[in-house]
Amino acid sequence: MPGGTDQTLRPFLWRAEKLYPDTEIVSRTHQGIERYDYTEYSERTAQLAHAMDETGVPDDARVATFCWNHNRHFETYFAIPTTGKQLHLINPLLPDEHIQYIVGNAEDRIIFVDPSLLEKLEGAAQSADEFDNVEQFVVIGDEVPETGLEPVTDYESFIEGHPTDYDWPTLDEDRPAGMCYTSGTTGKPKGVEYTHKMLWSHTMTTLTPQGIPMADDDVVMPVVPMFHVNAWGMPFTATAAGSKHVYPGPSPEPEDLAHLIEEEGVTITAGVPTVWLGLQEYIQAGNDVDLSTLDTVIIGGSAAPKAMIEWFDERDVEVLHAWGMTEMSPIGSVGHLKSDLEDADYDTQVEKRAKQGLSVPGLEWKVIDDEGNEIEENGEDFGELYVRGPWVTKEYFKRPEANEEDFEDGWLKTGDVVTIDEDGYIKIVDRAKDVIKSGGEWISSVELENAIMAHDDVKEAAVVGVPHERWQERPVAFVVPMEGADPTRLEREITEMIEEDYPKWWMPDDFINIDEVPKTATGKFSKKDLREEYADQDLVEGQVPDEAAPDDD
């Protein structure tokens, strides 16, 4: 191990190799299941480091991946940053113009790409000046399909013949180690750099009992894409813990996930709610799935519905609701129950667990209202959440205008509108851009969506604000019914459910049945696409009745 005590990523791999040489890394591929242990992983990581050196790219170069979740992608997680280079994870689901922008903005020198994504990358690179800095394309696998990208080689040829040990340099903890870009739903994507110290700090806090703890007997399967903020840091955390890794490969179906959980004994997994909705539907369709090894499902990206938490509880699987951002490496809060709530009634516990949770150790926050004042923690008042901490970025990459807008005196302005209750549980009311302002009052689109999706016959729901002549904005609900559900009955029952818990003026003015809620490149509901698609339609007819007016409730 290199000398020095700086907080870098290298000691995590060193520990796993020394203490857990036989622990497996398993990957689902098009060719079947591949498996090897930390010893072979470490050797292949060293070979990859040598191969990159041989290209002649600088020690501080940015090296990009354009890949799904698999073992070779995981090899880049340590080989790239521990040589001093910077791992740039590109989301392949972004539109071509965004991919072109971030490759040019980051000045990537090498790009690793999956064969199934080769056509997508080639389309983005075609006649694009932004790719001029790229000196080498490496196709993951042992052969190169026909492609117009050049120079190009296959991964196995790239690393073949190189030594299986490497003299890892001693790096400064403030050296850039990683990079991700925001999805760019409101403009050009913004680059976020992660230093070694940021990723080290994030790993250490997630290992605590109030983070997302992992141990050497855990089997960890990140379903969240590895290009999505380092798979929420799970590859680093699992390595630091000496856990077994399981990677589900490209576009896993519910059946694939079920088989991996059963056959590999997965104990911890993570993904957005739609992933687990798919698994629920697969099981409810009569497929026999053994979840007995599964201890924890981490849900993030969007709110975890209470019904989903309860469904997993019935199967003795704990749902950990987590929240974070690209700018935060990404974990900011986790929905653990505080010790003084362990004897609370079940409904109270589920209500707490359905919130975004308690801030993880090391993070500070405050909530600021429209007038710049810090609000009380009473579960009612809400404002924008500001955060700061060792793994929270302080600026965007080459974006001074965005820095001025999104940062203030060392605090990141998250853009999330939240309440914080008397126990310290954060609840995201909405994104600042999605909150609905009606008659001078705020309506939470997220809360309405959760209320609607609590109905058993609702698969997905999104609520957006549309312009209204009198009330400024009014909510409209887009609903994806379960197969066979009667739309008229469903709207009536949803209306009755909402009326029980919310003021009349929160009631959506229209319910529109759709086949699927459009998604962003990271799997979140895309309200921007809904607004654009229905912009020319008269969604809200008439006016809100006086008895439902916000100022009369």
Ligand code: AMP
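What we label the rigid core is the largest C-alpha set whose atoms superpose within 1.5 Å from one form to the other. Please read all numbers here as calculations on a predicted model, not as lab measurements. Residue numbers count along the first chain shown, from 1. What changes on going to the form predicted in complex with adenosine monophosphate:
When each C-alpha is placed with whichever rigid part superposes it better, His455 ends up apart from Asp430 in the two-part motion between the two forms.
Between-form comparison between the two forms treats the chain as two rigid units and finds the smaller unit turned 151° relative to the larger, from C-alpha superpositions.
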Contents of the next structure:
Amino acid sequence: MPGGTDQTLRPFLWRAEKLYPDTEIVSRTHQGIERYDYTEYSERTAQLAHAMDETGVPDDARVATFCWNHNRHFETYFAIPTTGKQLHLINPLLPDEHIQYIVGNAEDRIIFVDPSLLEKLEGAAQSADEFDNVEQFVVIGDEVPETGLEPVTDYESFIEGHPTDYDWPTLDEDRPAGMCYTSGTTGKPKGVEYTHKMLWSHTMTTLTPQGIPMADDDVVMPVVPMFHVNAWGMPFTATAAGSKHVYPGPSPEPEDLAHLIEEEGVTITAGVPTVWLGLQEYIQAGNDVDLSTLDTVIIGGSAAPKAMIEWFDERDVEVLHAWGMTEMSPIGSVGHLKSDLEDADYDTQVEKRAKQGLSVPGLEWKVIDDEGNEIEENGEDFGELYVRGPWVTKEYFKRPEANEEDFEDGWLKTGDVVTIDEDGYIKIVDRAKDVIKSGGEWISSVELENAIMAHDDVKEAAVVGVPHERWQERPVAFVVPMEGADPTRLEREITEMIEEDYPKWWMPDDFINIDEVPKTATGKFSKKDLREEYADQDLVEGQVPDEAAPDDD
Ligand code: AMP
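With the form predicted alone in hand, show me what the form predicted in complex with adenosine monophosphate looks like.
Up next: the whole complex, starting with the chain shown before.
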């Protein structure tokens, strides 16, 4: 029966408050390390709930955050949904135009923003009608830097003086609790709403031994940004388990992560492969880092390289390779070793663990080939992965046309092309969606192509993702210039056009002039052919300057 009051987020914090009042929540900040316990966390959460009430925004308002990973951001994680409001996590790395669209589409009423992201938000908000609904900006910290955003206050003044307890309402489990946007191939980002029940069931499956189990003696450090699908649900799961939380703060460098692991005794951490490559390089450069407390590193968002799994194995740290999507709250599969593979040789085991894993309990999937048939699970036949389950969204927010494309008979079409082997492990072999994932962040190849083709001297342009050791993928643009166009001038002008409208990490690493974009039988650009052609040219990996990466600060 739909509806009900049982599967909501509040009981997770209720339990942590009762059973683990002294367990710590630690956060790196620009000012140093801050720490307090679940008792103080709960009190501050109550104060925040009162402060939001005082603004007069409705009980079901959408309240947004524009923040890195820290304790105050974590306070919003419970205070917003458990009062009945909806926690909207905005990705600050998006182009301004996308930020404007999602703030308008979500009709956010309050926005919490980090001081280091204030300028970015202000830039996006400038003369944008989409921000008209915002009634209050709250800058994280205890002072408000110079800003044009109004009305504005600082977080500490906002919550100060409010009672430290709150009469938490009884909520319906189908009430929206959270929201994130995912970048589509074309058009604007698509909103995904998470109900209490979705987040509750996601937390429960994550807690199983087949998920990412946590306990009250764990020290959990999500490096995956809190604006990425609720930091993969870790703040909720760690609270449900009564674990200690460690938040790495703004733009953590490998050195910061190393310190936190050592000083706080981190046992479980999570992030995209790029983050762990940074830590590896830091250690390989001769820095002595004690990883002895670390039991598990969860790697997801992009494929975990085998060598990375082996590197952690050598240091007695277990890698759990996980796959998921914004639409799935996000976890769908985790690369645990099945018990009957425990006696297999090491290479076979690593081979399995480097796949995207086994479905977590409660999720169902099927793989459909080009002819519309389910594939054979032999590790070779491939098709598009479809999923359904309690924490998988059934629709996008106010986007009927996207719903038609991406959902079928209650199944979400993931756009990931996979094989399934005889043991049930999925392996992503291709992506049906035309997007590039660089350092865990999406770049729309179609948007870049349109931007390039807007130049009068460009006849055709195709942008493809090419494998890259550090960022997993980087964009490369293939351009067909109009006859007589000067290629050097053209590249400079295109670069300037892209620079103006997109973050610097969207800039293609290379512009390659070609005579014609190869086409499929139906006349579409054949990116597969381009990727193969590019691979043959064997252009150097690692040529991207660091500043091309998703910026952190
Ligand atoms: P997002 O919605 O931004 O979390 O992106 C979800 C997409 O990221 C998936 O559909 C995959 O294409 C990709 N992805 C997530 N996890 C992995 C993984 N472990 N290996 C390869 N690709 C992944």
